[in-house]
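A lone chain, given as structure tokens: the form predicted alone.
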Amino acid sequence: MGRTLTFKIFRYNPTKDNDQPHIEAYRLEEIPRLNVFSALNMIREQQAPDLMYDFVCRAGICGSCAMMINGRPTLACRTLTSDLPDTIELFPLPFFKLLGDLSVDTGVWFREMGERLESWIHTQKQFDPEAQEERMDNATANKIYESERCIECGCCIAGCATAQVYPDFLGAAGLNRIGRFLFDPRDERGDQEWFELVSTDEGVFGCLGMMACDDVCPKDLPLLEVFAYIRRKVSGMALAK
């Protein structure tokens, strides 16, 4: 016999009249290799068919099942109940719009962030579909690859104290996106454009260096290295003026 787990889950449906935020407890027998996502499936199938939470891939790739698990933002599908105490508290990610129960809308924020940062390669070159792809050295390609591994789960934003206070702060996800294009030699934006984009309190200088983003990132992205690179670049741009 496995443990009897108690899941204390935040419940609130904003589309339902007179519904109020509250906590409901559900009990479940633990089975080997049980993760929080599978436990939520079992609870919804057996006890709470109206329970709302998000999922797509179930493999730690899509980022949809991010939530607060015992106070820590992380992915439900990659969190084993065997690593948690008998009582497990589940809350939706803070900062993002609540859709219901454990479900939040991260997509709108990430889309607006991408548009704000103009997350595409800026170049004056005309696209030639028959030309060979531009080559770059392996070190540069690896830096871009590391930044591109972000799955936009929102854990870094949920764990960021600055983001909770200043909604316009780019956060780790936004700064990581900037680093991706700063690394890319194909992007032709000049120093002035980059400086105006990131040298503000909403940009890299709004980061207080508490490193919660680096601590909770489920993909272990080298966020601190990216931030340090951006700070050095921006400081160099300012000195060059």
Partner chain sequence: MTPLDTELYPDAASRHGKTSEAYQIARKALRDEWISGLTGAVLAAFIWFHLLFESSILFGRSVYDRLALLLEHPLPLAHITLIVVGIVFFVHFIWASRKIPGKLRERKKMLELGVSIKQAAGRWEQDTKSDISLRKHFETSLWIWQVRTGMAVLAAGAFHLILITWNVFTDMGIVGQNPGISADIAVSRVASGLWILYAVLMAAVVFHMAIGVYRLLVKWFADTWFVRKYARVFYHFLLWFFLILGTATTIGLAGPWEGILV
The other form holds:
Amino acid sequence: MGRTLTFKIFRYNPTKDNDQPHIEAYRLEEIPRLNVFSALNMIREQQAPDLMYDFVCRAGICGSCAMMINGRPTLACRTLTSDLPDTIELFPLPFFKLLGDLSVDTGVWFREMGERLESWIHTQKQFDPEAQEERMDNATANKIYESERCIECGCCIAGCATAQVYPDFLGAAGLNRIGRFLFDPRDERGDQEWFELVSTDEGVFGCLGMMACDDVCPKDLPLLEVFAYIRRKVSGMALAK
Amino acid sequence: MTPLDTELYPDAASRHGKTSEAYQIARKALRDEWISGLTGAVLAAFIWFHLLFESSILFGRSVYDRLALLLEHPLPLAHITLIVVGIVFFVHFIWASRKIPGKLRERKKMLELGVSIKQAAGRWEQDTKSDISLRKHFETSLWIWQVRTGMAVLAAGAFHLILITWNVFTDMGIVGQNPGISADIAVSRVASGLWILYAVLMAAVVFHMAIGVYRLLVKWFADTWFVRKYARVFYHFLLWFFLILGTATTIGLAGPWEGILV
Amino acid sequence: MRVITSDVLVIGAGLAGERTAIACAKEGLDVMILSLVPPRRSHSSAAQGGMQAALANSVMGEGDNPTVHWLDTVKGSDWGCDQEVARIFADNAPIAMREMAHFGVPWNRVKGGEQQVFIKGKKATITEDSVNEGLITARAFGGTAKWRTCYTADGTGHTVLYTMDNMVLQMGIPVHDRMEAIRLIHRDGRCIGAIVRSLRDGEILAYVAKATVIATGGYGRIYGESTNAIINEGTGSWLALQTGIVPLGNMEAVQVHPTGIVPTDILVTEGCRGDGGLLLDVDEYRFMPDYEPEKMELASRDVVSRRMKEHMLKGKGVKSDYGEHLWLDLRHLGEQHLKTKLREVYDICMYFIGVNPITELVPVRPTQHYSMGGIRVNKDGHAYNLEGLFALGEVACWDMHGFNRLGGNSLAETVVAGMVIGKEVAKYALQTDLSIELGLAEEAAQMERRKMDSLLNGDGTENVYEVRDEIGRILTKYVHIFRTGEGLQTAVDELKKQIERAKNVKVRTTAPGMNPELSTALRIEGMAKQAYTIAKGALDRTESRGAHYREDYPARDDSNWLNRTLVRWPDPDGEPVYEYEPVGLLDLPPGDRGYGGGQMIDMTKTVDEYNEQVDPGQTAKGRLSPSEATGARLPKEAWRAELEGKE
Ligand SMILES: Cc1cc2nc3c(=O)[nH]c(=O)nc-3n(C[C@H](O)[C@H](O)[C@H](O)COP(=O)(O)OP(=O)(O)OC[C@H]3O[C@@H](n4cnc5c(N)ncnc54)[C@H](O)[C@@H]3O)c2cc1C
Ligand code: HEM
Ligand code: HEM
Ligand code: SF4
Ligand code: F3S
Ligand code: FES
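Switch over from the form predicted alone to the form predicted together with the partner chain, please.
Every component of the complex follows; first up is the chain already shown.
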């Protein structure tokens, strides 16, 4: 308590002519239970009214506010300054398109990822409003939910060295999404189709097992488990042929 | 309420044929992954036995020689292993290195990432002169080191293999000596100064093997009951056990510790 | 100026907006969705608890049906709702849940056999019928007769929104995110689209469509302290109020939740108290038993909030840098319990305020949570007075919530309304021609450009953030749980000043692009004026109903106030115009809610007399005629069988 914090913030406004990426420092008196969300608001309201960043839920559930905090991709809204040193460095997530300062375009990347994976239930069944719902084992529902919990924050992509080098790689979030539909008995996609989608260098074999995704995922998703499942499943598919 | 009909989903077969290009690509990707992984696993297993057998020098030359004889007679095991390992070594090198970023720019980026995921500049360039602190990510750095040690193993290991091949298949011009492995030759070779090369090869191969096994385990076997933590413990075990054993063996082969355990 | 055309323009990519878009796209219409943020970041994703639908699969839901659900909803609303709309909702909710299951929501399912649960904070065992194994299960929620709330663990809004957005992907519906609608384009009582500002680069565009749908969610952030997402600044309801002709309904009906944590105002669930958590004051004294000897911490939401506030007014609050608060004590529940059953709460406390609930007290205070009021629409979702404009979701006053909504009913509302209203939107768009009136669009855009110019280059002096904070402070102080004539009058006077200040704002940033300060400055007029309509509506309503509690008028007054407040703002520089209309057909006559106590003043009219004036009364206020006659969906006295069956 009583600390003066120095925020070193990456600044760059691509819509401004001749603006160069640079780092600016802002000072702030720390107050109890301050988090990076409140700190950024204070900086914007008192010192840098043009500072750009994204928050929506400010509760760690919407995935908007991922940024590099002292070199680690994480959610700014649930990072307390008391867990950080006096100097706090904020950078936008790498990899994603920079919109300005700390704001990056994760939304478009994730939409494209979803379209590539056809991230929806493929079924031949028609919905019948009169009928009872189809049954599902609660354990299966929970398993799907484990992967469905991803909040598309992009931390895993930003932390993954492979994703930086191969922009077409689906990344941890993409592989996790594949797992979510593989687990789902309602999705009628056949083995072969999955095989073609997943068994590629953009898919599961693009992953070199760097494990950064697993370390930075703010939702603690069982990412490595899902990847291993997919690898085994894909091998099984090939052997079954 | 009229239902909202979701788009009917056509049979997979009608959208995809076995001869389709996508299918061929996927087959190849899977095969590639299996080849590099399996050859890596085979080499790792080989190295475990190899280093264990080599360490017999710590029990003295006679133990070493007896072991060597066991591997030569009645079956010429060493000859067979040499050929097999030589091929696997080569195949592994070809297949595993397909994952090494090829273009110089990419490689540079990847190496930077080993130092810090933050330096993965992405769409913006990091000012190298800035005083922004760097944060390492352990497993990412490990991967970089696997590539580096792989290169070292390629160079030193290939040299070693050629040397051993020459040794095993010829009498090396030493009159009266049977072709094959013997403590005398090993010690004289290592003690004559080659120990530097062996030390480097040993350290590199142990690192490479331990990291490789760690990642293989995580990549294929992670599960609710087999969590990464266990694989990491195993990695540390492999690394330190073989590093210590290997160091002792090198010193043994180079002279001072020969037969230290008897 | 770029002009983008489509058949249907949906403003808002939360559950309500996306479900509407899907319904329209299914009819072959060309749909465009706008959103402030990528769709999956919409506030719908933050809802954790669940969605109510009378599926009656769990043993604790046995005997449930849409009529029981409807009864709960009408009572919950304190008879302020439109009973026919509540009926449409309750009847369709089960279909909506099943459809979401078909789309891919991993609902939690019934597990046969004995289950350990908590009922009213005590451990209990229930036995699920194995016949129902694998069907969608449900949990308990406040104000409901049965366990009816369908859920996916504690991420219901998240999974439902993700599934919905997957459907949007599948149908190829474009979503333009980081786009803010700032003005409707309309003339002669017909809406033809909206002027939109890009939050990527500041560009001004016109989106023109046959039908325009507003589904922009709540306005909680006008209060400053709110459990809502920070993008919920009432920009959608402002679009309607700004027209001067479309009325907002029941703006004074604002729900407050007892336990938002301090300082971040994130919600911690009612389950904390359900499982035995206690409320303590500055002396770490347990005060609730003094006020509510019967139910103590577990009285209804509005009652607990009221008592907490009362206690703080007595000077027993804990002072902090973030204002006054009380303590929630969970320590005695033990580590095991907190790390399993209340894991989410544990995480929130640890991550957000660095408080470990196992060993420390959690700071909480009653916090604004939900807006029952909003853009007044008829039962087809068509806005009053403006053809071609529809609204649904939290932003609308379709009016199934009246003066108090039940937990789990609003998420369900978004999907059901999307189904029902979506079809009406499609019907409307299919029989309408696109009228692209470029002159009109240009005119509307010009007004916004002038506004921006004066904010950037004018000689204003006010700091927009200060004005925003002041509005929130006034509302939180005077128009919260307790309302008095005096306090509300102060609020009205103070807010009037804020409206003036809002006109005098100066934006310091001149940087091009997103310009976050300018974005806020553009919203401030709407925030100030809506705050005013809330305070004024509350001042005028001299009774207590649901969440609207007047200390000086503690009784519910059905003889004078069984009506809905409508407010329009025809003259931007003048005063808003207040009117009142009948709430809708009464099927269940006003009576006792069965909880909350309180006095009642009975109706002077008979129910039949009341019902006769509904149609003419509402039409006179600008209601467009709905596709079906009023009352067509309200099965008369279906509830009788239910209530009598019980006796
Ligand atoms: C913490 C919390 C927990 C809750 N839990 C529950 C629960 O358990 N059960 C339940 O039933 N209800 C719950 N609710 C209420 C419920 O979540 C909301 O009422 C509901 O999600 C509203 O959905 P919506 O589609 O109307 O709006 P939202 O989901 O808020 O979506 C609004 C959309 O409009 C867009 N938008 C806004 N303004 C503009 C503009 N000017 N231009 C363009 N786009 C715009 C936004 O970007 C967003 O996409 C909870 C609410 C809160 C705050
Ligand atoms: C010719 C020299 C060698 C080179 C250039 C080399 C290179 C590589 C590379 C780049 C990888 C990473 C591949 C990937 O991540 O998919 C790898 C993996 C591996 N290598 Fe080697 N290697 C060599 C020799 C060896 C030897 C001698 C061993 C045995 C000890 C070995 C064991 C492994 C293992 C177990 C893996 C893990 C396989 C995987 O992750 O799929 N390698 N090698
Ligand atoms: C079948 C093939 C092989 C045979 C027969 C063989 C044989 C030997 C022998 C006889 C020695 C003792 C030193 C000497 O005589 O020069 C030795 C040492 C060593 N070999 Fe091999 N080798 C084989 C393959 C490999 C491979 C593929 C590697 C790794 C790439 C390797 C790594 C080493 C190392 C590191 C040492 C030194 C041990 C130490 O100092 O601890 N060998 N090998
Ligand atoms: S997998 Fe984890 S880190 Fe990656 S986007 Fe999802 S929540 Fe974020
Ligand atoms: S960090 Fe990247 S390489 Fe794989 S294990 Fe995670 S996706
Ligand atoms: S703002 Fe939603 S996760 Fe941080």
